[in-house]
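The chain below stands alone and is given as structure tokens, in the form predicted alone.
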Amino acid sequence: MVRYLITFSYDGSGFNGYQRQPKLRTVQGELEKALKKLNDDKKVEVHASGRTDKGVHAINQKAHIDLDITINEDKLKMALNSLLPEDIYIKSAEIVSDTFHGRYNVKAKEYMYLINTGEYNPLERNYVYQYNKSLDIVEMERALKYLEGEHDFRSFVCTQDEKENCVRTITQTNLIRDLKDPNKITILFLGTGFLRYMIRNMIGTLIKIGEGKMKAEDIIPLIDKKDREAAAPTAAAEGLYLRNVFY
């Protein structure tokens, strides 16, 4: 047997999400069939560093697999990549020892979740949300710095999961607007490790911050509130995408 590390790009919008449902078309499904071709037709595992929901996207996901055959790096990205479809490219892979963990042993992860606020774009409806009037700008890059560091992220996690610890640390954020198009607009949030739904959750209610229906100072009695329901809706699948994993 040997572990290899694959990191691996995919276009989220044919997708119900990463992990792997009974007749539904995931991503996670897509990897299992073709490795199974390419394993002799023994069953494979893909332990990715975590999942992402339907429509959400990935620049940089990383997963590990053990496989019963031996082959190289470059011919099994290649192999790969000719029984993948084209939502799903493999970027690299390379051996690592059997003791490494794709989740286990992640100790941070970056996002990004792209905003247009100018006219809509039908060619970029599954890749950028379309909120489509204008934003301030600098309020939200206010409310963003009182999301970083060590919080109980709880307001921000869909209500299922109210008995999981909540408890992450954001370690940087960003507002970036395009200098190209001044209405495209990129945040970014890199941490330890995110919970199902946050990253949307959050952004929900930047945009309310935004929109000027809360002010960027509001986070803090959010944050401490521990409720769902005292943030904003949570914001479109298609923004959001996993750009990096580190190890």
The other form holds:
There are 2 protein chains.
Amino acid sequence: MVRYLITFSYDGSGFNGYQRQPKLRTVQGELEKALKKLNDDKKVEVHASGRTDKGVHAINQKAHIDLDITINEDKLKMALNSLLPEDIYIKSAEIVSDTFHGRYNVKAKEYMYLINTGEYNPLERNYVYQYNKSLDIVEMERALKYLEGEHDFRSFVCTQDEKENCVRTITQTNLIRDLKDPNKITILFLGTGFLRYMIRNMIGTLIKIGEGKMKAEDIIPLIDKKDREAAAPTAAAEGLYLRNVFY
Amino acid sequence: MVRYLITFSYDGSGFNGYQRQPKLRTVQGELEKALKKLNDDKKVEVHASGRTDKGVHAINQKAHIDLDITINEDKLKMALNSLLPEDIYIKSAEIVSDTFHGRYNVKAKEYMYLINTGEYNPLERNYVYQYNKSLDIVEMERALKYLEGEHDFRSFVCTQDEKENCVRTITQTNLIRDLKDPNKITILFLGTGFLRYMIRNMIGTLIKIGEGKMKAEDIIPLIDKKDREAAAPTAAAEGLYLRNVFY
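Return the structure block for the form predicted together with another copy of the chain; the form predicted alone was the one displayed.
So here's everything in the complex, that chain up top.
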């Protein structure tokens, strides 16, 4: 048995999310189908850094896999790409120690969220969140700083489970306005881990702040409330990208 | 009857080309379906500047339409966008004279072709031509200049009809390397008119030149041959965009 770490990108538009589900087209499902063919028809489980939801993209998702066959790293990359559909691409494969784990060893993750406040572009409809009004970028940037640090992010999570630990650390945030097209806004989050819908819920609140319906400082009592009902609606999936995973 | 000029963009990936065809999803078919609903259920014919082939995109395609109803230009834009699918978008509508014609009045067209010589990106697979080797950009740029001017472009056209007039004028060409990502190459063509597959056939030849299999000067005897068999294969549709139409 040889353990490999694979780095891959995918277009989330054609998948029912990352995680394997019976009868639905998922990223994990397609990967495991291709890997089984390579692995002498024996099932291979893909242990990714975490799930991404339906419509969410990945630029550098990572996962570990165990193969019964021995195959050179570059050959594994090429063989997998020849078996995979066009909307998943293996960027690299490397042999790792048998104790390495694709999910448990994650130290940090980086997510990117794209917003277009300019004219709708049908060519980008699956790759950016279309927002048809202008946004107060300065206020949004200020609000981002209140999200940084260690917090209980329960207000941004849709969990029913009161015992679930929602404490996470956001180590860095960034808001970038495209120089060529100021209507394109990129928001970056680097953190130790993110809960389900957490980023899209934070983006929903940031948009409310950009609209002037909330002040940047309102983030503080909102976090303190620890109540999902208090925050804004979840922002659309198509703007979200898992950009990097760090071990 | 009021005549309107509409400007629209579309993502070619989901269409069997621009032109209406029975039982197939086409840009013209979707536009005419939406227009019929607006026009008291009376058929409306869309007279575009020209067709685009399957998989080819448009940033600014233009067409004239005649409506029996009277509707304000902005309202027409909004009403159409609410009826159209997500992959077509009306950018503007303006009332024009009854003698204006969407196709016959075209003075010039601009096309753009995108090539990626870097790593494959599944998120861009429908929007750029993926070429996995490096290209000699300087030689390609030199070759482009031989295509400029008035020529009989028969060598770049797949016509069987010997009598068809293949004389066109390319007024300007441009090759741009992306500053942020030098693996992204944009080639622009401005001309009085282009024949079917002409740009994709010219791109096929330019790639051969970029590969070092032909010299820039070889364009001259190639044009003189007036024989499609002499030129390189047609380049992929997904890299091609109709960028503008001038009247």
